[in-house]
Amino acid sequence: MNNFDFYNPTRIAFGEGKIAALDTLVPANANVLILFGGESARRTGTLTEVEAALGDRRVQLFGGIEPNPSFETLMEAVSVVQRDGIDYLLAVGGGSVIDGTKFVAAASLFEGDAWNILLKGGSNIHRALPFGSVLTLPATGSEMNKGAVVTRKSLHAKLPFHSEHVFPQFSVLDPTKSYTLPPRQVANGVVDAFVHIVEQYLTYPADAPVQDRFAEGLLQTLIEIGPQALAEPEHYQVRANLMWVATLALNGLIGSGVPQDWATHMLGHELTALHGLDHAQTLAIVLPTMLAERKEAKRDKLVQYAQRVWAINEGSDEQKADLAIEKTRDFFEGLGVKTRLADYQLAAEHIEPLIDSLEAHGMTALGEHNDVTPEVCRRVLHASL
């Protein structure tokens, strides 16, 4: 196991009815801006419940944060914050809303062009507004980490940033708020959480059995409950476990002291930026072929993954690795998340612009060994057709 520093200050208020805890979690004198996405938060009554819990605090609403939140929309929110003296932010939604709120929290106090936050990956963030979140879509884990991803539509750029200044102070996780999600969003959430875990686990052995067993247990849980979450939308325990797995998948625990990959995510970001695919759809396309392309470098962990997660104990190491990759693809497909570029009307002629964009954003030495070059990504995309 490698040396590491672990820090996570986010308080979790978990369970049905926990939105009422906002009255104690948000400072009594706060001037609050609630950020949310579309009309579902209002239609389902979640916004009304949140506003009621905030009581007599000064509250404003800012809606319209997109899936894959855009820099342009978020800068509008920054203007509201600065104009109206907002001193506390509350994200109500899924990972995109929370990611967007992290950016608004940092950009509102940033000196200079806020685009530089993304160009520098967040290393230039020195302060941010305090904020909390009410999670309605289990997927990204943004409710308990310091990272976010923002898209600048005008530049077709989707860039991540990280900073300890943008940990949520708290996150409310009420599984019942996920009952009304469309099946596509539920399936996307399962895939997103699954790939988050894989990116931190499926690299090379690092003598870290605690992290490995933790990751394997989370993966097995998703394999078990993913189909149930689609089949029984209002099964409280299933939705509760899905929400908690998605949070644990990316709150820093399983990635502490071990090598991490993230090449699948970086290539996936380009697919979203250029073609508007859902984040999880891009991960489902890229991961199986990325694993196959890098099978030799990942052989030891692929075999471990095959044996411990998928209970594949017959055959050679290569056969085990191949079958584990096949089962991973089948799992995504079984959730209704397609795994080929052709499923999204993308063909060979779309590959070179993706590679050009990857190079333009400096994503030329990816993966746990920094050996995932544009040429490797090109082969992965062709194999994903």
Contents of the next structure:
There are 2 protein chains.
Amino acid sequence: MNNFDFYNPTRIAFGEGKIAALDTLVPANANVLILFGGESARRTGTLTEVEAALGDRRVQLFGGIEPNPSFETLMEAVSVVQRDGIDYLLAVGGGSVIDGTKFVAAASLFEGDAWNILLKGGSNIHRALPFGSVLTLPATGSEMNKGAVVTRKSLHAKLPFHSEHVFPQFSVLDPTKSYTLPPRQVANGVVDAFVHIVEQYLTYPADAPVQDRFAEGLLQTLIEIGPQALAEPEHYQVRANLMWVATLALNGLIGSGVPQDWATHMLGHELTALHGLDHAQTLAIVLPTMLAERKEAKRDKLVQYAQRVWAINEGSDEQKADLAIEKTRDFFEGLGVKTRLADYQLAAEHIEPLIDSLEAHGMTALGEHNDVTPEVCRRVLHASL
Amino acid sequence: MNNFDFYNPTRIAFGEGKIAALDTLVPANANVLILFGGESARRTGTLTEVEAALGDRRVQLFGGIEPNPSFETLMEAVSVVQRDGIDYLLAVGGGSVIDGTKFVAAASLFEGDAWNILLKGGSNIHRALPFGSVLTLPATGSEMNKGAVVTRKSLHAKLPFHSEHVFPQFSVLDPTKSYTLPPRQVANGVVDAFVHIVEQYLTYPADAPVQDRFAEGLLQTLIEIGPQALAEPEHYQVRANLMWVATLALNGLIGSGVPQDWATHMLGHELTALHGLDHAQTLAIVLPTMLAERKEAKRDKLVQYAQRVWAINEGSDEQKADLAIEKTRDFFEGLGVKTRLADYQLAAEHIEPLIDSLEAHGMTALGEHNDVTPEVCRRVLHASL
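The form predicted on its own done, now the form predicted in complex with another copy of the chain:
Entire complex below, previous chain first.
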């Protein structure tokens, strides 16, 4: 195990009916801005329930935060915060709304051009407004971590930032709030959580049996409940477990003390930035070919993944690894998330601009060994056609 | 999964050399009281290393906190705190020192008789001094939770309390600091962590596959590394994994959203209070017979435990459960922790006073079904002779 620091002060209120706890979780004298995405938050009654729980606090709404939240939209929210003396933010939605709220929390108190937050990856954040979240979409883990990704549409740039100042103070996880999600978002959420785990697990052995077993337990659970979550949208226990898995997939725990990869994510971000694919779609395209491309360096963990997660006990190590990668692809396809560039009308001619963009963002030495160069990414994309 | 609240703000600084981080973890202007147990903290150089890391902060020492820390000793520390304007506590030791420090932190700011903290289980704690810990003994998990147990020698009472005000602000986990522990303490630590996990896992199925798999992963890891930790005291990775397992065994995570038992602990506390046995010794005596006594109510999870933790796949459910209990006992014995009352010179005539004491402390309806009555405990103790 490597040395590590772990810190995660987000309070989790988990279960049906927990939105009522907002009354104790949000300060009584807060001047609240509720941030949300599309109209579904209103249509499903979640916004009404949230507003009722907040009682007679001053509350106003800011809707329209997009999937892959944009700098442009978020800066409008910052203007509202500064204009109206907002002192508490409440994200109601999925990872995009929570990521966006993290940015608004930091940008509202940031001196200078807030785009610099992204250019510095958040290292220049020294304070942020306090905020909480009401999660409606199990997927990104943003509800219990200090990271976020923001897209600047005008620059075709999608960049991450991290800061301890943007941990949510609390997150309400009510699985019933996910019942009305479209199947595509549920499937995306399963893929997103799955790949988050893989990025922290499937590297090389590091004498970390607990982190390995936790990651494997999360992956096994996703494999069990992913299809169920689509087949039975109102199965409480399935949605509850999906929500808790997605949160634990990226709250810092399973990644503590072990090497991490994240090359699939970084390459995937370029696909979203240039072509607007859903984040999970990009991961489903890139991961299988990325694993195949780096099979030698990842051999030990690929074999362990094959045996423990997919119960593949026959064949050579090479065969186990290959079959595990195949099963991973089949799992994504089985959820309805396509895994080939061609499925999204992308072809060989789209590859070089993606590589150019990766290089422009400085992503030239990715992965746990810093050896995933643009050339490696080019091969991965060609193999993903 | 049941509804739950999870909150754990303790910062973990993990790895060799991390004591140096005290310089950033403890406020620069703090007036520090270092609390520790016996002379080993000084002899091994840990205290010197801690004092060096604290630089020119005002620091004084309070040693002599016993295993099963006593109210009497801890109140002496409270006097020092109040006399000298101490504003930060630093526990250097194992669970007893950290538990004791939690009590001192709360009692120093408590109005009225501090014994009331124990009588109310901590619900009357409204504030506490901030504190951190440097862990030297992987065992209790106190370094990352809000609970503690304090013994009042004069009353033969050993009582727990819990409060969010007594989370350590940070804990430094340097596995090398455990190298010099006596084998008995290492073995006790393995047993203690093992039983902590079992108390939260081995109840009844609750649609919580992640909590189950996390618990099973921790148990499997303990089974692998427990004997190694004794055989190779300076094997860094073994000690690192033991330390991390013991912390995760009782930091609130695996117990979130699932039923919990704790009958073994409550009965064990009486054995310590009346006869001075090590905490882990009491658990090793009580757990196997407690599981056997309640085999019917725990059948489903006992079979799962047998299969997943001990890889017992042959035989009837009854046989699997029996064999798993037998292997549990053998595991404790193999570590050198005896599992029979007779091994500690206790006999049938000692049982009734233990039951009386349990009743006097109100422990009359224990376990996940509140059906572990004094009569059940009596049978468990007779079976443990």
